[in-house]
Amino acid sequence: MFTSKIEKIRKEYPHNLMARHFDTAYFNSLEKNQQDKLQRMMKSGFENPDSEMGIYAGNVDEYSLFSPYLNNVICDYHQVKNIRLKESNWDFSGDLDLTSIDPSLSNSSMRVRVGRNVARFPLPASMSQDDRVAFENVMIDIFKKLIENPLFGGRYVSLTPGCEYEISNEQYAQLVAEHKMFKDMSGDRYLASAGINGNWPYGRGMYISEDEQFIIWVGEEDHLRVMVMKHGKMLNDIFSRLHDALLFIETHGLSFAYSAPYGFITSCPTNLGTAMRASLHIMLPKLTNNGQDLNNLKTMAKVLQLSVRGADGEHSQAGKGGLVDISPTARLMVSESEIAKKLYQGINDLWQFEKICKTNVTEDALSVK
């Protein structure tokens, strides 16, 4: 029954990677307890066949345990032939100054975030309510130390009923409206199937620095989502602050889940590796037909190994003046410094294309190297 349903999904939803790479012979070779565990990983894509990935891990060891199957899924999504470990590297070897591309980029909106899971806790899909609250309490102790640090300061707010840092529904709604806090996950059918949004809102919260340019989400898709955002010209600034914060967390007693050859372990295989997304907002009126069409820009960006989103994030349209969000595509088998450099070079390339285009992307522009 299970395998026949997978075959049906594979035919009707060919983009579903969970189903596309399912191997009945491999599944039948597993012991019953392993089959049950793999089925739990695949549950989201099984119950929601319109998924692209359809897989969420509940424990770190599942990636190695089911690697004969998962490696095919991961290689397909990340567009690599073989998975090999890329060591973490935050050395940028020079300044990534946006004004060297163009002086008008001196006040650019820059953002970088990573997902992290703490090794000693189950991944969110397998966490009980007690696990979620216990993890939040561990992080609260670290946040108290971070708040005392003059480079960060700030406050912690919690959604957990009865927590000393609990905020009201109105305060939570305001933080969501300000794009600081993540939205209520309880209605997300993909995360519900995986178990990631279970026990809502227990164990959920947010730390925000005094200058509001540094945020850590607690209890979303991964244990932590660590973010730095800033208006400025030096890409180095956001990466350096993020690195400093991650080191601070580690030096205060937490180890992040990490495994060869995947790198940092995340709930969803789409974020394996650096688990990093770095982006910059830039106005490209010609390449977006004055903000009316992102398709041509996305075609060009794909050649440059970049992703394009609208001004308000995924699935949104370009903002006024053709404002778009640009980020390097790669997460896996790439280092943090390479992502930073790729973002810088990608912005430079798109800016040069923008200058030579008259009204929109042309075949000549797409051929420029």
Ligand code: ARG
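Switch from the form predicted on its own, shown above, to the form predicted in complex with the ligand and output its structure.
Only a single chain is listed, so you will not see partners or other molecules.
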């Protein structure tokens, strides 16, 4: 029953990597308790056949446990032939100054985030309510140290009922509307199927620095999403701030789940490696046909190894006038400094293309006649 439904998904949804690489013989070779674990990992793609990945890990060790299957999925998604560990490298040589692409980019919205998990806790898909609250408490102790430090300052807000930092529903809604806090994940059917939104809102919260440019989400898709957001022109600024913050957290007693050959371990295999997504919001009215159509831009961006999202994040539409979010696709077998350079180069390429377009790019204009 399970395996025949996967076969059906494979035929009807060729982009679903969970189904594309499923191997019935491998599955049947596993012991029953391992089959159950693997089925749990595949549940999101099973219940949402339109998934592009369809897999979420529930424990750090599942990647090595099921590597004969998962490595095929990971290589396919990340477009690599085999997986080799790439060491971190946060060294930037030379300024990545957006104004050297175009002075009008001097006040761009720049954002970089990494996912991080802590090996001694189950991943969010498998956490109990007690795990979620215990993890939040570990983090609250570290946030106190961040808050005391003048480089960070700021505050922690919690959604956990009864927590001393608990905020009201209205305050939470306000932070979501300001794009600072994450949404209730039950609105994301992929995460919901994986159980990542379990025990909502226990163990969920956010640290935000004094200048509101540095944020850490607790209890979203990964244990932590650590991010820097800033309006400006020097891409280097956001990467070095993020790096400093991660070092601070690590020196205050938190060690992140990291294992060869993957690098940083994340719930979703799409984020393995650096777990980094670095993006810029940019207006591309011609390439998006005034924000009405992202498909043509996505096709172009794919060639440049860039991903396109709407201005409101994953699965959203382009904003007014063609405002989109552009990020380098690669996370695995690439270093942090390479991602920074790819973002700079990718923005440059798309921008030059937008400038030379005389009219809006439509499907018609792109098709080869």
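From a predicted model like this one, the values you see are computed outputs, not experimental measurements. The term rigid core refers to the most C-alpha atoms you can superpose between the two forms while keeping them within 1.5 Å. Positions refer to the first chain, counted from 1.
Core-superposed comparison between these two forms: CA of residue 108 displaced by 2 Å or more. Core-aligned CA deviation for residue 335 between these two forms: less than 2 Å.
The Cα shift for residue 178 between these two forms, taken after rigid core superposition, is smaller than 2 angstroms. The rigid core superposition between these two forms gives a CA shift for residue 347 of 3.0 Å.
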